[in-house]
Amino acid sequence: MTVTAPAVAMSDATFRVLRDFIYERLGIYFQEKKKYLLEGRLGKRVQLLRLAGFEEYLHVLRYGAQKDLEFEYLCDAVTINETFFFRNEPQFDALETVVLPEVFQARRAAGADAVRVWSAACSSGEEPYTLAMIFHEKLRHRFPGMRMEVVGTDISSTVLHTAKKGTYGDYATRNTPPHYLQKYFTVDGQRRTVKDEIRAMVRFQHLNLFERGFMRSMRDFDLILCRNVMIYFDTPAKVQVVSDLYDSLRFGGYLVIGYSELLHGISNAFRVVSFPKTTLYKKER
């Protein structure tokens, strides 16, 4: 099997200035070994803006008249959104039968008429909707005149601008219950589109987890999914971001993130809650 070279090259210099860029900004921490992901993720953006080489388009990152639209374009080219509706059916089935309505519960016992979820590095919206399917679903009856609010946040505006619109194919809805598929959504042709009344229970916003200016403004939440979002940062970065989530929870509040994923040697502040085939973590007083 042949390897084509890419188009442009990136020095070894070069890299590390991009990465510790990239890592200033966002959190995310490419290794030496990783320079050639940069090099291949990048490069059509540099051929496609007729620049000479990464030298120069890391002068549009940091000086460019557009450098705000050009930083947006890099977030997508280093980050992943791949998800879909009921991801992680182990942690969904936690949330259904007793994370959420003990957090119900413990709010409406509170004297509050609501419970706030956010949905941290949503993505393209899956995982925000499939939550607010389920309140509709499963709990709406049993809490009468309670609502759930739910904030669905990327720092990429691409899949935000997909998410709001609510439109998808069939590989994001593959494992979604029948059910709830003729019930919360409306077909038209290969595209499924989530109802009104359920995209009517959340709201997207552009938030970068690792400013904490804007970490600071997400306060008061009774469950925090932040999933597979970890991956991409260093034990730094990690640190950080976990003790802002932590900030970001009411007292009994829970955060949920990958399965694969684990908050050993990074915090110590939450109570860890084991279920079946899978853990969660609780922030107790």
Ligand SMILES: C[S@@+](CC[C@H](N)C(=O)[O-])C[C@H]1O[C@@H](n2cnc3c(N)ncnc32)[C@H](O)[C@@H]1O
Given for the second form:
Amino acid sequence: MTVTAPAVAMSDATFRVLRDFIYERLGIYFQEKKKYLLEGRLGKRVQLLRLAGFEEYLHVLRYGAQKDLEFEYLCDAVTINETFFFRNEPQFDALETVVLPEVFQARRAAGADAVRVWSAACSSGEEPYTLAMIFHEKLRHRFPGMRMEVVGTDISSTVLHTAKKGTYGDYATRNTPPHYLQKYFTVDGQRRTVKDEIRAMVRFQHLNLFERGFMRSMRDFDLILCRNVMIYFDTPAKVQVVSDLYDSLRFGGYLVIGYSELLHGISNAFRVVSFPKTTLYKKER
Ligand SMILES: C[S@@+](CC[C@H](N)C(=O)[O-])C[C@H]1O[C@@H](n2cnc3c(N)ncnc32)[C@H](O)[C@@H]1O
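Having seen the form predicted alone, could you give me the form predicted together with the named molecule?
Expanding to the full complex; the earlier chain stays at the top.
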């Protein structure tokens, strides 16, 4: 086997400083054996910026005139943005048939005219748009006069830019039921764009799940999806994020995490609610 040398080599000491910087700011923990990943992904950046090495790159991240912009680049380089419309159908089935009708009824009984939904770590927007389409297709007529407000947040400005445009290729829409494809997208060659009536329901915002001040500003949600992001966090980071998400929910609201993720050992504040092929978490009084 041929092992390719990294574009720029990173010393073990610098790796540890960079790893801790990423962990503190993003909650993502790179083990020693993943050093090659950082070397590979960020080495190209070090070259592009014509820096002497990773030590100088760290200086740019901490003190550079463009440090916020560079942090954005770092986020893009170290996060995984994989997502698609209707990802994990059993979860959307549970939301459509039980959870959303329940929270809509509760809000209506409280005299409110809107249900608030947060897609936390929404990547390029497929998840919040899926929720908006389900509302439009299945719930709007059952709850006349009521709205669903959807907020999609992510740490990466690049994916949020795509989300706001709402234009996707085949990969993103491969799991979308044909009826939804026809009804809620316009087609231009190989690309599909989410129609305005759905885009108008979703607002996108930059948010780092570890910035407590911003997390505390997210309040009174009836439903939060935080799927397939906590897999990159270690246990203390998960405990903090889940506790903040709990505070962001109204009583009676639900939290949805990734299909392969568990809250066992992370939080026992929620009631575990089982649905066919999925488990959701309810904040009860
Ligand atoms: C794999 S995608 C998940 C997208 C969608 N939730 C899904 O399940 O299809 C993970 C997303 O988490 C975002 N992310 C990673 N760390 C984050 C953090 N600390 N705060 C907010 N978003 C973060 C990444 O930018 C990426 O878009």
